[in-house]
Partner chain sequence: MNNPYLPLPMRIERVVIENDARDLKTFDLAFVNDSDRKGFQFLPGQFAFLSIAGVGEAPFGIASAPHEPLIKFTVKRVGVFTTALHELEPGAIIGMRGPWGNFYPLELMTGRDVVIVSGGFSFTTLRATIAHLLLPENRQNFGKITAIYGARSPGELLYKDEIRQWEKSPDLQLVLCVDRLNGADWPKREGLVPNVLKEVAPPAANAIALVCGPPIMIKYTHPVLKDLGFKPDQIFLSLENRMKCGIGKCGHCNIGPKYVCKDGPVFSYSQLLNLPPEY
Amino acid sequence: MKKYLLTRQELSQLLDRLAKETNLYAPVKDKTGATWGKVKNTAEVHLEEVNTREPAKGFIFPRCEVLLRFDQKGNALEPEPPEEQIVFGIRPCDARAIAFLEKFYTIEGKTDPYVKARREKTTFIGLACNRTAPTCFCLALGGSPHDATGMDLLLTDLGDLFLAEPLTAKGEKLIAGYPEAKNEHLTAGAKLRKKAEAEIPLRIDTAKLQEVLPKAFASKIWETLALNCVNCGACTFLCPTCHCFDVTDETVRGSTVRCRVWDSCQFTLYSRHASGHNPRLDPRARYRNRVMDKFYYTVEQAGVISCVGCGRCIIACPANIDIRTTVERLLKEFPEE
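Structure of the chain above on its own, please, the form predicted alone.
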C-alpha cells in the first residue's frame, strides 16, 4: 500500500479540524505521565511518554457499558448507538490488542454487537514507536514498535515530516490529497523501525511455550511464581487484551440499567460458582489462569496469543512480578522431551 507525507504543521491542522468535526481522543498529560482524553486542539496532545498508563481497549470495550435500559414497566430499551470517534496516537501494541479483541468477540460465528458497533464508529490513527521502554517486549511475541496491525492509519515521525500509511478505507479518507512518499522517506522509516526493534533483545519461543504450558498445569512451580501476587487485579485491568466482564442490573431513583463492567480473573469471587464451589480459590490457580489465558487458552479459542508485550503489568505490579520472568522460568523448568 502506498505511503504519504504530512508536515508537522499539516498534521496539527488535520487534528485541529478533526477535533472540531468529531470526538477526537489522544494521549494527554496527567500525574501518571499520560492518559487518554478528549482533546479540543493539538496543543492538548501529549506524546512525550512511550505509552499511556491505561490501554486503548476502552474505546471499543468500555470499563462500564450500558447494555439495556428498562422503563417503569420493566420493558427493555436499546441504548443510544455509540458516537463517531477518532483515536490519535495509539501505539502498535495497543492497536494489536484492538485487533485481538475484535477477533475474540467474533469467534465461532458469534459477534458481540456492542464491540462491533464501537469498532465501526472508531478510527485509530497510530503512531509508531521510535523509542521503547525497558518493559516493552512486543517483538518477542510477533509484534513490532512499527507494527500496523489493528490501525486505520499508521504515522511514523521522521522529524519535520510524518510518513503516513493508510491501512483501511477510513485511513485512506484521512490522508487523501497529501503527496506520496519518496524512496528516501521510506528508507528513513525503515531505519527508524530497525533502530527501535534493536532496543528489544528478548525473544520468546511461543511454539515451545504452547507445548510447555499443559505439562506445567499441575506443577508446584505455580506456588513459587504466584507467591508474591496480592491479587490486586492491576495487571488485568491495565492489560490491553484482558476481556473478562460481569453483568449487573443497577437501579437508581427508579431508573434501571443493565451494565457490563470489567472484571478480573485475579479476584477470588470471579470464579465462584452459584453452588459456592470455587475452582480457583487458591492464588496460584488464579495466577496460573492468567498466564494460561495469555499464552494458551486464547490460542485454542482464537488462534492468537493475547499478550502483546506492552509491559503495563510489569510496571503496575506492586509485587514486582514480571510476566517475562514467568515465561522464561516455565520454558527453562519444562524443557522439550
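Okay, that was the form predicted alone. Show me the form predicted in complex with the partner chain next.
All you get below is the one chain by itself.
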C-alpha cells in the first residue's frame, strides 16, 4: 500500500482533532511507566516507554464487560452497542494480538458478537518500534518491531516526519489529503526497521515447535520448567492474546447484570468440575497448558501461534519464569529425550 507523510505538528493536530470528535485512547504516564488512558489532547500522550504495561486487548475484550442486563422480571436484555474509539500508539506486537483475538473469537461459525462489534468500532493507529526492550522477541515469532498486522494505520517516526501506512479503509480515511511519501522516506523507514530488528537476536524454529510440543506433553521436563510457578496468573492477565473469561452475575445499585471477566488457566479452580474432579490439579499441568496453548493449540484452532513476543509475562512473573527459556529448552531437548 501507498505510504504518506505527516509532520510532527500535523500529527499533533490530527490527534487533538480526534480527541475532540471521538474517544481517543493512548499510552499515558503513570507511576511505573505507561498505561492506557483516555486523552483530551496530544500533550497527555506518553510514548517514552517501549510499551504499555497492560496490553491493548481490553479495547476489544475488556477486563470486565456487561454481557446482559436483566429487567425487573428477569428478562435478559442486550447492553447498548459500544461507542466509536480510536486507539493511538499501539505497538506491532499488540496489534498482531488484536488480529489473533479477532480471528479466534470469530472462527468456525460461532462468533462472539461483543468482540466483533468492538473491533468494528475501533480504529488502531499503531506506532512502529524504533527501540526495543531486552524482553522483546516479536521477531522470533514472525513479527517485527515494524510489522503492520492488525493495524488500521501504521506510523513510523522518522524524526521530524512520520511515515503513515494505511492498512484498512478506516486508516485511509484518517490519512486522506496528506502528501505521499517519497523514496528517500521509504528508505529511511526501511533502515529503522532493520536497525530495530537487529536488536532482537533470538530466533525460534516455529515449524519444529509444532512437532516438538505434542511429543513433549507427557515429559517430566515440565516439572523443572514450572518449578517456581506460584500460579498467580499475572502472565495471563498481562498477555495480549490470552482470551479466557469467566461469566458471573452481579447486582450493582439494585440492577442485575451478567458480566464476563478475564480468567486464567493458571488458577486451580479454572478447570475444576462441580463434582470436585479437576483435570489440571497440579501447577505443572497448568503451566504446560499455557505454553501449549500459545505455541500449539491455537495453531490447531486458528492457524497461528498466539504468542506475539511482547515479553510482558517475562517482566511480570514474580518467579522469574521466562517463556523464551521454556521454548528454547523444549526445542533443545526434543525429540532426543
